[in-house]
Amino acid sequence: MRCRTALFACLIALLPTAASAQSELAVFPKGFYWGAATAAHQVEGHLTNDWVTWEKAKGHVKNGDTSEVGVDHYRRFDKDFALAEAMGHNAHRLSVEWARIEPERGKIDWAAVDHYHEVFASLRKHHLKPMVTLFHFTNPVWVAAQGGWLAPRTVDDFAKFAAFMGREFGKQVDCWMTLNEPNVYAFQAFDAGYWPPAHQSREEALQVMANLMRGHARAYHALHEADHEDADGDGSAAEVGVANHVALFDPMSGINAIEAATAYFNDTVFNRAPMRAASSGLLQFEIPGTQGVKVFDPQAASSVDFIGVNYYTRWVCVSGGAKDRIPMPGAPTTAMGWEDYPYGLYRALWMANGYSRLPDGRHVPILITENGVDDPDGKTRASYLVRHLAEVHHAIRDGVDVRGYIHWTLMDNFEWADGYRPRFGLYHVDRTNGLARVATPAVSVFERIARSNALPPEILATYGR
């Protein structure tokens, strides 16, 4: 283990430094996607799903916040998309709420379907490519009642939902993400117990991760079978992937075997296992001392057309303390207490690149599907954005096929168990003034980057340090 740790440290040391990304004009590839992301439950308001039920119990969400109103995006979507267009965006990532479309098993709410048709039409009007997520942490009440993602039946139900989405919206949507952060959902809801259904079983978390990836595989094939319409004229009717959450895990000490093992197993099961499942078809979700899952699913092999990467931070693994993962001592941290570590995005992209050559012979591209910062006063987001984009350019220059950058998030929203306190939005939402959208300083910076498809030297000089 010590040899492995020493080798790991040497390999990290040999990677190019962030400074090299700033030594040349940082131009991004032609056709690069610039955008921001939202999720239905976090912005729309007036929903009925398993999270709404969860929010009603005292103590589940900070300050007693609920998603009841959200930020009223359900009614204001067109104006919100106009803000994105004005920022120079050419893409927008959003989720469609399964519980709205199918509130009861087999029963479609056609008013909800019509609403999402209007949403996609608005995106097209504002020249924004829709990137649509089908599962972003919430389940219809009837799915939760049958056991949620612990129940094998949910895998089949999700595939049917994906097929319906492909048939109904294929003329408007080409880019699909079946799942958002299956690793985060599984461990928050079934291991830590912070999210519904609040179980605390590591074995269940591993089983849920496996079922989610089974659901992804079946949804991947269902979408390709159902969506034959090329919505944007680029020659591809359906491009399907997963938005994977990648958190870097490093040992605090290069000579501590426990810390090295903790980092290794966290990285393996949390980061690599979902990407490996959709690449090779091997569903291997195992933690020492815990009954896990190891099975080959032929439907999962080569079941991605791109690899989505959500990146926020790095954790260092320590031994002998109350916690086994902490921010790097002395490093800058965000308002959420996460380490501000832009170089981790470079490393995350190279990690994803390792799963981009598929058994069927394809080499699929990578899309940054989330990256952002909780910035309560709006003073640090521009610097965070620029420093992370410098690492994106760094990775592209060094050979990673990155096709786009989607920032989390377009506007402040309901951040799950943390409620409305975190502010990840490029636009602040003033909850004391009718939910008014207020531009943060990062908006003008992002606009200059997106419209020039580059990191202008003056932007790098001002914000890149």
Ligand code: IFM
Contents of the next structure:
Amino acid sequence: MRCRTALFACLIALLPTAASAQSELAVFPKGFYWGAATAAHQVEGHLTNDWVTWEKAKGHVKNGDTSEVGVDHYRRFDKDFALAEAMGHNAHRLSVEWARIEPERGKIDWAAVDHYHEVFASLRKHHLKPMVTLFHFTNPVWVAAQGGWLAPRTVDDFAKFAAFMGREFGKQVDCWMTLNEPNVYAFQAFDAGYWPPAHQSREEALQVMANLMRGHARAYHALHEADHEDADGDGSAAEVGVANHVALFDPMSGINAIEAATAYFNDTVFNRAPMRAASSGLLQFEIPGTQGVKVFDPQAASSVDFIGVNYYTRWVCVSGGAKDRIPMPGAPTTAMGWEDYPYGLYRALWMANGYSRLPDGRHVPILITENGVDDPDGKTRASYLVRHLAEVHHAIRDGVDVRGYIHWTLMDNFEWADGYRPRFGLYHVDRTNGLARVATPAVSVFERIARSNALPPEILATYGR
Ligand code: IFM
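Switching forms now, from the form predicted on its own to the form predicted together with the named molecule, please provide the structure.
The complete assembly is shown below, putting the previous chain first.
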């Protein structure tokens, strides 16, 4: 009997206390940001910019789709933000359209400015912190005509635009992203030739990356000089960063030198070079065999207050075939043909963490500015979300300072050269029924997570594998 009592006492001692059980729950840090992201050109409709011109030519966008109506977010923004609020979100990332605000060099369209004042007021009304991107792949027609981001002049024009934005909207906005995915834009538009201006020059793509980061650096300082108003009273008037696209590159075989080198060089120029530029100030955009850029830009050093990470997938580098990178053979893929690889988000966060210690002594946090899935029938998004969030929590637990998770995207939209076929939206947009917003099953799952600021055990058990 004594023996049984002792055993019982031992077992009791092994049981977790309430506090330790609580700490085993996947709880996110207090004040964590939960939200979704959109981009003006993909949702607003009724625009004039370089992409609109491009879409008019046959063959540029699948099925001849155009952004003309978008999902009419330009008029429906308030109802859309109400959907985000109802999902438990406390932040929303969106881009403003430079072409609307400054349709001609130096001429401000005040009606467009008023519109964005209303947009930000609506976000505040719905308790969503505005996270505002200034460049998300589209340019005013006058910027494109002067050579776009190949022209050094565009760097200065962008800085002036940023200064205007800081002055005009500083009362409503504290969180700014100068650029969305400078690497994706530079390579799609200047190397692959898929996006306007459809050049096919690797050298130009490297110069464009450098110019984008110069533009970022100048915009960073311009925003800080112009925006002194703490819109939400959290002690910070302006926090400025870049939404970096991180795609992982692994060699197919660890013993194939060509594959290892391909993975290394892709990773270096595509993922690390933009983060390094805004951290150390070294603008080094180089690919072996191509004339690149290597210069120190003092304005770029320590030019971020947070590091944005957009993560979707990983690529495996192969040699001797028609393509030099493919999804991991045998791994699950999404409808875009991208590998579904949640652990990649953990790796991407650690990569960003490597650039978070700045020369000026600050250690800046990380914000997940995009992560999402093309899910045509809405059946996989909840699981994708939960499995990726489990990796976010994993990274936080292991020491990465992640402050928020912003999902791509709030509702289906214009997916650039792929048109309206891909469905990345938490809300499906029914184009056969007046653009009605229809909740996908992931909405209630996201709401459960955001409201509890945790991954509840039953959600993990149902969707976490
Ligand atoms: O739709 C895009 C977005 O504009 C930038 N990041 C990736 C998304 C999905 O492809």
